[in-house]
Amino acid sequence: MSDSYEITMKILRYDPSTKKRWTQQYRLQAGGILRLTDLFRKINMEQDPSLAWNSSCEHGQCGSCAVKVNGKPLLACELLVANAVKLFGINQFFIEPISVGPVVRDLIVDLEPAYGRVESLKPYIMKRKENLYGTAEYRIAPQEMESYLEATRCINCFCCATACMSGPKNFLGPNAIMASMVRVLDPREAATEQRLSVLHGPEGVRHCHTSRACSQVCPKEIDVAHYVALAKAAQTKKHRET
């Protein structure tokens, strides 16, 4: 891994009291294993500090520093410098911010759109089935959490939403429809027919064009397209039934 690299960060900026919206490039020299976030940072620290991006837990936990990479959609927490250039095989980066909400300023986006989505669709058990071993607790057999414990790992950076190239701009999104196939896989989970009505509605799975995009850029590795193949799959299920 390289000490150094000369990098150059091409940023798209925002300034909401203007309305502007611009490029601006910033030249660094820095160090392979630094993240991009640390580079950023460094901008504010060195030459820019009006540059506004957003970032929290930087540990790839909270996903609140989900950008843009020369098309990408990816964490900037968890990029070095050094797998930066080897991935896109320059020392050039054009930044953006992700596409789920309006943007509030240069980098930093209003993500309540998006997380409005996942609320939709009632991420939790909407109706408990009894539990018939007549504990305190429900147990879940190893085998029926395996279907859906991939899909726990989300953690809603909208990744997969920015990919996503299918459907109009009120379609739910993968991660909004993976949250509620959790449920539907859940044993628990009373109101599955509920749930998969409205997976099947309007703004439903129909819009998906399986592209795969969301799974290819889940910085979990989780295989988004999967869980939306099985919410498709329980409706052709049901049309072959009627």
Given for the second form:
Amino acid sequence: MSDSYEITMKILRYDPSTKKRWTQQYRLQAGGILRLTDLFRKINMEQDPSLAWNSSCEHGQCGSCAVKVNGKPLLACELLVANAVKLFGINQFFIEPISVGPVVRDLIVDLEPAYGRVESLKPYIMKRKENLYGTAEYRIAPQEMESYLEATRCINCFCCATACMSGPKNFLGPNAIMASMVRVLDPREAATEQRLSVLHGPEGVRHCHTSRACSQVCPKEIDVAHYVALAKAAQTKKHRET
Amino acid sequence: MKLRLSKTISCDLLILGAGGAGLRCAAEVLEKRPGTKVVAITKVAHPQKSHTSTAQGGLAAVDPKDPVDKPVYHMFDTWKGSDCMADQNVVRKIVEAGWDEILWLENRGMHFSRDMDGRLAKRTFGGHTINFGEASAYRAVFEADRTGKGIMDTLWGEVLRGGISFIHQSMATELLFSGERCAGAMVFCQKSGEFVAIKAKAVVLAMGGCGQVFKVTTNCRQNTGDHLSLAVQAGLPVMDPEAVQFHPTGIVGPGILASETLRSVGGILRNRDLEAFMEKYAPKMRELAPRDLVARAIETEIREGKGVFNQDHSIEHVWIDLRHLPEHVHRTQIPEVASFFKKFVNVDSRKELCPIRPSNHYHMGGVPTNSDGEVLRDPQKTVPGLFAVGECACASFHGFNRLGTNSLLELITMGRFAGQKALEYLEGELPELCGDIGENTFQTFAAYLQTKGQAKVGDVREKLRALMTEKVGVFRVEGGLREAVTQIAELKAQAMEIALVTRDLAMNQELVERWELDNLLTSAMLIATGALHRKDSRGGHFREDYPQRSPDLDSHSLLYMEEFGKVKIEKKPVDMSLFNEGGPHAEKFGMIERKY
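Provide the structure of the form predicted together with the partner chain, given the form predicted alone shown above.
Up next: the whole complex, starting with the chain shown before.
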């Protein structure tokens, strides 16, 4: 079965009562099939109950446990020790919070501003197209859904926004743009123009550097950059038409 | 140390828990009464992180356009699956409302999977049949393998549109009353470390389950039975807590669900000696026998010393062998689950044996309600202004065993019913709170922060989880249950000796886990006492010393526990209105045998 690894975890810590920030080192012996969330729990149980970290489902479906490991944003519940050693070629991991909002304590980030950006783009049907409402469901061919279905798998873990070169300051961010593009492409949505005008507005796609970092780090392997590109393409098309 | 109230806020409707059931309730109220001030409390960072989001399979509902399926078949399947413990008035109400809910979700943008004509696709699921067991029913609509996420995302959008206020990463620590009427709750906001009293005209408990009480569970980290504690502390009962469902094939370690599909495509369960043991337990059905039977077979092998132990997971398991299946089956029929094995235990299901064991999955019991979601104080009386929906509630749609895809149906329909009923309270005045607001909460939390001692939260929690898995799990027996009750009380005493390292209030994870531990202990005590009291076997509850169903116990149990370990039990009859009304298929709704 699995091997045992000598692991060093260097964790960036923050104490809100003293506003102190420091790096704390933990050494631990861990089986290769343990995950990073298991290691956090192990640290809490065996060495330091004060280390604070976030998680919920712990099987890659909710995105609560996103952290940066050796600079790479990922889900702590999905990274097995053996795979981490293979991925980074080293048994030492530097772990810090994702950078999309203020740190509340240790690895826990206040997601309010980050989710605020998604919510400002209205992740629902703003204006329903007339279609049998109240009598039955809309009819949508599977081929028609293909254009946006992949994007509905996004769990808003903010790994892409963390990796994004533009940062969250004046930019809505790749996941928020993708959520809006889902509704642009959804045949039930009538407010397409209104959505595109926001995506093409001051905090929209113009900030994207097309580095594709978002796609490269997505734990769900969604091609996030593709949806940002679709938003840009819509703008180009509009320019040509006018 | 003196803890104090930071502020008091008021709203019309207070929802405790922002998963599927809570948000469906909120959406109903915001649609029917625009401008209603709704506040929802969630323990997670954002409602999208709720446990509902992890539901995979589907959502059962009978399409009125379906030429073969009928609501009465769905009612029968649910009744039979429940081992004759579901309340039939609730079964009828939910089943009849099902399709309207599907349309509601679809019209609001849920991305249901479609058939080639663009209509909602449907698939079969275990226990769902047409014509009273004749053949499998195509009854479950779904969004790929992420139906729960589809529901959550849709509901989140709808309540945002309606103008809900969320208080994230916060938890309700105490229900507040105005006389008999529930009029709000104390809330601890984790990020700021503030205690807030929230006054409301109606309060909805929608806090999910208590799966973390077991060592291996498919549940989220925050499902710690907080609702059961809130209820019993307020002097309210909990119904049928012993009705716990174990899924036979959880991926050992993380407890991730490995779908039934693995067995239906030909996966073989093997013990340590690689013997295909299901032949011994169900010679005809083997791996395809019902969930509870397969779970008991696996546990028996483990108990007989034929399990496999891996130190990293520190719990025994057996194998599911998928190596003989053709490449295309791995690629096209089980890609998602195969990827789980790869991702979470580093096993290639095409070449290696995959480790699985029975995992806690769902709690059929909970805070008792009527068919409108109103919480019951006793078998006859409701608590004015208080509702409970979703897994935390027990309107008893599932009885003692839940069918796959019925939980999502239950949580959205009951959410809607509770919302409709809550509207009646919203027109009146805001009730005044009585007593020392939040005093119980302050005393409890001050004690957590001040206690000096050697015990540790993690130690006590893991001991409790191991104890519950061993003695109150798939198999239960008088002696073991008695030991469990005694040991849970001992663990409660140990918990009183826990000293916390982090002593300030803001984002104090230790403090939250300490509070959750008390809730786990309360939940464990209720489950173990309920199981000890119920001297028969039905659905998810299996007593080795009483392996048959007993007609003397054809009723629900209401457990009251105002003081830890002192449990008072009352009975509540099972509603058998479909049987008693004598309709065309009434005989199907009697005390029938659960045979498949």
